[in-house]
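Quick heads-up: it's one chain on its own, the form predicted alone, in structure tokens.
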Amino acid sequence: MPGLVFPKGFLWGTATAAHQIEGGNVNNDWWLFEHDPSSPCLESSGDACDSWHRWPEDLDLVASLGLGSYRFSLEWSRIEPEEGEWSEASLEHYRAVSAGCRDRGLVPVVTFHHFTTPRWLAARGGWESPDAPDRFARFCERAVGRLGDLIGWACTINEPNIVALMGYGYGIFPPGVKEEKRRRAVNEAFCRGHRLAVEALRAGPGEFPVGLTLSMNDYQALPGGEDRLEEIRRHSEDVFLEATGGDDFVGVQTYSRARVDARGMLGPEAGVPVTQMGYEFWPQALEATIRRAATVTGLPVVVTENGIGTADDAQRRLYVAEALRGVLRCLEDGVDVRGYFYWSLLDNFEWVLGYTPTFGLVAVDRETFVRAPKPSAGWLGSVAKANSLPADAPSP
């Protein structure tokens, strides 16, 4: 490759989500879902990684690795445990996390909704409730009022397409139903919530870029599957990409490809390795989705999530190195890519699959919560510190 150096100021970071690492988030729809005997969840989030208490240690880890950014989310149900009732202590907690990032030289990248919704809103229909977008915007207004002066980048909603698809298409996220009409209504609600949130965040204190993060697949059509691909992608990606008009960036979150024929989505191709999530090992998907997001939106791209669930840490380095080669090819062709965030910092609660998949750069003992960085953590940190991919980085 002609150039292995990333642009000056390129954001290097790792990402987490409140419910997946904090522990004890008992007041949201996911906690209810985990404890419903009829749900497909393998286990409860429980204490997670105890990051509600151990966040300074987590930030120390990120900084010690040489990464310059940390993406984390606010738990809405802690900040607004009942409608209109605000927890000043929780707001102050997240302000302390944001300040802790700044103190360590880390750029705080704050996500305002990462999969979980307060129980009080879920009880009246969640994102199907007519006032859900307005309630979310009000939450953003309150939170940014406390944190805005410290925020580096803001993500309104994490993967709204996955919340809608898994919750209303496949029925394996709350509320656990399968009804396409309801899924599409939730899509529309998320798009409206995003637009209102952008307004609220820009009206608060601080100056920072604001955008949406989207789960994207490298969709590939087999002969006869072209029309079906466009139909699937329309409701899983395009409606959200079109809702980013006027944003400062779009967050791309990619893990694999998706093959489509005339009947619909296909499983992994014979002979292609699969990860703990059942995805194909397909790191080259990231390049394809970056290019598509940039083309459709015209916005700068931040890779807000990319990673692999694997017990083989050498495979993790191989996956990331190949994904970063794709980022470099995009940059070489003039695509405006601003940063790369590995998912995830910690081996954490992976939603319906519990603690089985291990995405983390850092292992976490399930009983003691002791953190143990994996070799891939030091490797990615060295890439970040050099702001370049070594010529001898592993390749397939």
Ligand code: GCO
Contents of the next structure:
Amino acid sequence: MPGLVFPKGFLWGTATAAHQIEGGNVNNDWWLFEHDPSSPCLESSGDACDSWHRWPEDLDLVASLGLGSYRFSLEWSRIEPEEGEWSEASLEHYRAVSAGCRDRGLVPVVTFHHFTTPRWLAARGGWESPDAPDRFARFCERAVGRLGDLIGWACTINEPNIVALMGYGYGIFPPGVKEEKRRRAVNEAFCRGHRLAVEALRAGPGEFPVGLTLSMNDYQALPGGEDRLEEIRRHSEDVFLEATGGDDFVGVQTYSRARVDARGMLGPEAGVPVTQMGYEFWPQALEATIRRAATVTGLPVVVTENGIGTADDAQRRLYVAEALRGVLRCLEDGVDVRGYFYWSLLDNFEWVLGYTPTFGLVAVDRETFVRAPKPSAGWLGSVAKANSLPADAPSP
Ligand code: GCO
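What would you give as the form predicted together with the named molecule, now that the form predicted alone is on the page?
After this comes the whole thing, all chains and molecules, with the earlier chain placed first.
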């Protein structure tokens, strides 16, 4: 069935992040925030999915589904628990996870910063501390020295735009600040951290593509909202897209659309279903953001995250099938899309919303940690194995 087939070598995978699945990450800014009674967090990450111990089982699951790669992140606060103090045991842990991927035929896609910052750095201002970008680059240098030979693809900083916006604009991520000026300064610090990280990762052992992963919305202007849209998108996306010059790829992470009028962002449109996250069910967003990321950066695109928080697993399949149709249209038009990673492997800790939203292909029992794949897991695995979207894939 021409048109439904993905290019040879297209990467199929699923993504996770350390703090959301490992459990017991007590040494970072998020743990503090989760336990601050004045924060909006619904609950503590606690033991999460206990993946710090159960990672071999997680990798077995990814491999058994037929996905070819696994995206995970390194927890900086475990590797550098105090400034300049390196945990050899933690480095060894992540080396074992990376080797575990290779042993199972999975390409390890390693993220060096996924939202969390060690307490020692947070205590002196986190990403507002003038030396944060350098401290981060030093961490990258150390970690890549240990893992570089095993890495398949490297993501420097995950969604720096969200960390800055939520943490310094909306105040619902640590450090809970609401000051646009500070948010923009943090944007700049992240861009600098990214550039330094790219250099550090390229200087280490191994040969692998390096890029930034960005949260992208399908921004849509209502009449009169065009200027406002440009302004919002500039500080949420464009400053970061412009910081990717010289990278090997750009990671696109898209969940929904955002409508903008002259006053700003609007909530969901009447009649459009809403996901557990409170935003619209809008799988078409992915096509729009891939095209934009490719046009603005000129780089190959990897969809490093796309997914849905839903209790209805059939809705998940529909979401992914629709999103993949958009990826195929991009490919047909010659856009260089290299892979698709579903967020997430497991039902996990969704930051301020705790364990309420369920994004996983696999359910996790909150007491026993027993993993139970949902039907969508097998379905996505079959798409990956066939490297094509079946003609009977769900459609609206
Ligand atoms: C991200 C986030 C993930 C979220 C996901 C769902 O990179 O966007 O890293 O941590 O869980 O986006 O909201």
